[in-house]
Amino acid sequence: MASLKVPATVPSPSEDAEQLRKAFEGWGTNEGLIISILGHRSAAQRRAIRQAYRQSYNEELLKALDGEISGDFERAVLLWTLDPAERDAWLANEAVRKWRPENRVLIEIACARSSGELFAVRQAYHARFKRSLEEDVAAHTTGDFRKLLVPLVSAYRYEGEEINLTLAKSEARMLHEKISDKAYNHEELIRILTTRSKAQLIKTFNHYNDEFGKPVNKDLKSDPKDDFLAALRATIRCICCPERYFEKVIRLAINGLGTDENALTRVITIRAEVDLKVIAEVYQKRNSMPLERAIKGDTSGDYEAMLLALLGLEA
């Protein structure tokens, strides 16, 4: 369930654009006004505001924002203002340009989106960067990671609920065989994870647990420091239980040595219109603390206010 709160009645896009222009004028920037507008508008409404701003002032809203605000607050506002597919394309490009084996952003985009949403990301990436996402992933990753990530970002999974029980049983055994042999990069293991529908994979993983007595992810923890095994586990978690996966990303971002603002910003902005309310509930259950209190304890100022607005709260 989304956490974003949009007023029952909102001004027209041109009125919102005019108020944003006023926020940029005069002595200093009115950050509170920026948050009160953009932090309470849906993706379609934000898109309309950007169009109205361009038509009225012959300037891109994102460029205007970039010149007025800075730091973590700027990153949160800019990411949020982008269309979801544009945002994912931007994050994917950042991930491939700065790629590290422990980076999970490409897995999140490939596995926590629907097939249609991932296709839209590939289109947005192509339009913005004049290259395909697949070719950039292939160019910037190596070895087993390339073997996993290229088919993941290229996938167009069946989205229906129809499953094949016989196939689930046979592929659960195949997964167990390859994992037991430590053939983690085997083409059949990769094929199953990157092509089967989410419903089919969940049935396969459930059968794995029933037949072999433990979840597949536990069997993929033979070496906790192995980044490729961690990538396989992240793939499975994003497919099966994205709310629990993203709760962990937030928890690690807040509880680590210093706050990982980029990870925190990423999850809040990409999930606020999807399931951030559920993620917040999982966080409170797991940590015995409301997510908003944790955010207030680790952030401040306009950045804190923007994150809380996307959580459906006020600073």
Given for the second form:
Amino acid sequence: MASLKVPATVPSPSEDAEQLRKAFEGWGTNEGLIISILGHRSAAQRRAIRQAYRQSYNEELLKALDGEISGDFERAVLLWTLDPAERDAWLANEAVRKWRPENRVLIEIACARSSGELFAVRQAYHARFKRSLEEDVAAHTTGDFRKLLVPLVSAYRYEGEEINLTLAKSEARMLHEKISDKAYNHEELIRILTTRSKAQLIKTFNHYNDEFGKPVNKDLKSDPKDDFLAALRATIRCICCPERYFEKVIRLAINGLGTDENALTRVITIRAEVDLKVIAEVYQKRNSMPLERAIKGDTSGDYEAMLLALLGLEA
Amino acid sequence: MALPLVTEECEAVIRAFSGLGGLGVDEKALVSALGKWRRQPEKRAQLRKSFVGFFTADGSFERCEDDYIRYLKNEFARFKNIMVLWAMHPWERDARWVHHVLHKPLPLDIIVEIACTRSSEELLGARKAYHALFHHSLEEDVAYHVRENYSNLLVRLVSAYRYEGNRINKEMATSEAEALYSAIKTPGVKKLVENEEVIRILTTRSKPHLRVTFKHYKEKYGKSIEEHLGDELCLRETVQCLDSPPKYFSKVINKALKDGADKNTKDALTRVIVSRADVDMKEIKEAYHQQYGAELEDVISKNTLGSYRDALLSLAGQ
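Return one more block: the form predicted in complex with the partner chain, after the form predicted on its own shown previously.
To see the whole picture, the full complex is given below, headed by that same chain.
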């Protein structure tokens, strides 16, 4: 369930655009006003506001914001205001340019989206970066990671519920065989993970657990330091249980010393309109603390206020 | 045994049945023969004696060869096939062609053709249609059913969503031409068709970019990349389809019209004309003329029969 709260009646996009303009005028910026408007509008409404702003003031709203706010708050507002597909394209491009083996963003985008949504990201990527997503991923990654990531971002998985039990059994066995041989980059393993439908894969993993007594991710933990294994595990988790996957990302971002603001911002902005409410519930169950309290404890100021707004809470 | 004298009349009917080569069936000529030879069973008997390959002597009568009956079924169906394909949505056509070659022992060049000559949106459409028709994704079936060393190349080709704008990075095109040359000239452990860099470049770069890359390749190394690819058939076809679909298609058509072409090669004529009639038929005709010195419409006219011929000419015409 989405966590975003939109008021029952909403001003017209040009009224919102005018209010936002007022928030920048003169000295200083009225961050609270920015949050109270943008933090409570759906993707369609935000798009309309951007268009109205462009028409009224001959300037891009996001460019104007860029000049007025900064830091983690700016990143959160910027990412939030973009369309979901544009946002993912932006994050994907950042991940590709700053590619590191521990980076999971591409896997999240490829696997925790529907086939249609992933294709929308590829279209947005063309429009914004004048190259294809897969071309950039292929050019900036190497070896096993390229072998996994290029097919992942190029997939257009069948979205139906039909599954083939015989195939699930045989592919579970194939996975087990390759994993036991430590042939983690084997093309059969990659083929199964990157082309089968999600319904088929979930059945396959269930069968894996039934037949071999351990969930497939447990068997992929043989070397905790191996980034490729972590990438495979992330792939499987994003396909099977995205809420639990994202809860973990948030948990690692805020628990312990310091905060990974980029990760926190990413999860909150991309899931606020999808299932952030569920993720927050999972968080609470696992950490015996409401997510809002953890965020309040780890962040401050306008950045905190923005995150809480997206969580559906009044600041 | 002296060969039976084949009268002109018989030869005409034999030809109409798609004997003596030719694609399709001359329906009009056959209907006219029905009328002309009424109450003249001896004419039909003579036909049976003269039609070598279709009828063979078997004791006291001439029986049909089973192979020829099958062959004839195909030839009669050529017109029906072209009409059905013409009416179908292009996405469904492409999806069905891919599915067909994956599930029968047939050459897979159709997959390269579709992946590389369709626009990015058309390829996406074919993938959508594949979901709807076959309850699998196109790439999943290609990955599962193709087990040869070019499997990965094919999966990457059908999964591409190439950028379609004209923006090109000249330095990148240059360096990738060099990378391709290096991959071709340096024998590795794996076959060239499995080379990661070759696959990356050919399956992810935009078509305008690749055309510049191929052009630079020829300028720098004196030969086109196709020539250097030698007998790497899959890679050659990929390059041809990406570089110039009209040239590629005119080659396919030429093969289909040659004597002794097998069923698949012949079926390609229908496939090309139907799928390209609304796209680049004009360019294909120009390419055909350039390569073979003949007008495509003349060649089609000479080598095909009946309603099938009429349909082809309608589609290939202005």
